[in-house]
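The data below hold one chain only, encoded as structure tokens and taken in the form predicted on its own.
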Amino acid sequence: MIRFDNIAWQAGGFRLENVSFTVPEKSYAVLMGRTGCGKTSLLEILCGLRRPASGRVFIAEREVTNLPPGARGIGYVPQDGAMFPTMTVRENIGFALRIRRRPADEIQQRVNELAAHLGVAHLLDRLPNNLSGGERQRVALGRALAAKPSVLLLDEPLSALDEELRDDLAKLLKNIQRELGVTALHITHSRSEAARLADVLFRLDDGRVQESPLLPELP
């Protein structure tokens, strides 16, 4: 479970206010509005990396506004997947069980488990400049995962691919948060995606949150 409690945030003359809205446990929820509207400041605000102005947030009924990112339980895959470079595959996908200091065999067994799920395994030596747009989303939702975090949150993570892969990866998105249970939070423009993807929906405008009917899904 996902709770947004009366959310304010401002950047210059942008401001987000009185933002609530709740994401049931284990529900794939998809989240809309124009670009610029405050659609992954709202991710962010959710993952610690920006502070609201006031309000709470709270993850399985748990405050977590005032806690840092890796204490909250959070998956994010960010909108370009933000691949670290000079690390391979095999690291990129362990890298939040590494500063966490887990054991070597651990994270291995971990790594190897995502991989050979996500289709990836085949790749665990590359860098991520030998990855194709697919694959390098793979891998970041991979290392997502490896911690075994309770909420996933997905901005815009099919936007760069081609027709044919966005089908591939939102099949997968969806039997992963099925499987394991997550609750996600998916940001996209595409109705498309929403119809499919989605258990709820929400739309953002004028810096308020509010549910949806959800789409139908094209033949």
Contents of the next structure:
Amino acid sequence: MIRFDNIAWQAGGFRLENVSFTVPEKSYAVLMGRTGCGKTSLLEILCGLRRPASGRVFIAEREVTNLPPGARGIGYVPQDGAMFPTMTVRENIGFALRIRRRPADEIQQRVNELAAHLGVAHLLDRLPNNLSGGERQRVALGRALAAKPSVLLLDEPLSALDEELRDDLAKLLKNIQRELGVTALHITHSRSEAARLADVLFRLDDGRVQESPLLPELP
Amino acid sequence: MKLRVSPFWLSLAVVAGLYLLFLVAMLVATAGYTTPGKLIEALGKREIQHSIFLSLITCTVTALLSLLLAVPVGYLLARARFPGKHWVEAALDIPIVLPPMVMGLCLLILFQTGFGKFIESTTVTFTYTVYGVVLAQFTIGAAFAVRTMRHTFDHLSSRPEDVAMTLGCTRARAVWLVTLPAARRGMFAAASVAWARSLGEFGPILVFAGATRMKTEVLPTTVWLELSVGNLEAAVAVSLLMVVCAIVVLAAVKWMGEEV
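Instead of the form predicted on its own shown above, give the structure for the form predicted together with the partner chain, please.
Every component of the complex follows; first up is the chain already shown.
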């Protein structure tokens, strides 16, 4: 479960006001809105990368408003994947476990398991520079999931991909979310992504978030 | 297929070519002024060998100290927003825009004040010592290193660092594990620029550390001392050595793929 409670945030002339909405446990929520309307800022507030001017944020009934990003139990996949450029795919995926000082064999086992699941097992020794856009997003997803977060946050993860890859990865995202039982919040400005993925749909307009009826999936 | 070059690009190429020709002509003329024999003879002098040794040591120490300052300051300027940032940036450029001789004079005066005397009484004596040579080099070299590191961090996305934080790192650990390894070429470039800049520093060292043979004499001081006694061959030999060092540093930085 993710809950925003009366969140306000301001930067320059741009502001979010009284943003309150709840993403139900283990659902796949999509937050839509125009480019530049504050979707990413809202996600960053949830991640702990920005501090709201007021309001509270809850993850799984626990208030996380003042917790550092790493203590919130989240997995974050930004738009461009944001790979760690000097680390191999193996090191990228195992990063969160390494930070938690997990034993090497446990890290290796988890990395192998995720890599196989995401179809990147053959890429484990490559550096991110040598990956395609779709491969990067798969690795970024593996990296976000390695520490078994309760919440998965996806910031336009499909926007830089071509149509065929976008379909494949959308299917993978939905399957992974279902299998792992994580609560997902996916932000996008694409109606087709929202129609395909959303269990629950929100729209961000003029600094406010409202729940919206689900969109019909395109044939 | 016949390659057609427009007059516009051709004229730009001519301007660049003339400037390059001028630079190369200067270096070739200097190299042609001496012979390998005279070069070896000059470089065999005890004073010059001491000056080479002192230059290499002080420049290396300065480069490392500059990097220690440039990494945090460059990161701060690239990532943080704070009131008066433009003024801080402008102030950090003071050593770049002030005449070097004036920087030396400012250092000398600083160490005549109560604050300067306190520093010297609690640490080491800087004025007219080897420590003064390093401090004079550092004052200017560090400003160039800061510029290079700021440029490096400006071009590195902060996103991977953000992701590392969501995965359990503190900001400092994310910088250490993710950003600094990605900035290693920039760090090499910053240290190289500080090193090369320090190698050529003359005015502040002359004013602040003096030009005592076998004590605070570094390569530019040697050129000046040899010229002042009319020993042009030795001055040319040392100058050529500095040209070679500068070319090696420039080539190394370009090879690493960084802009200076």
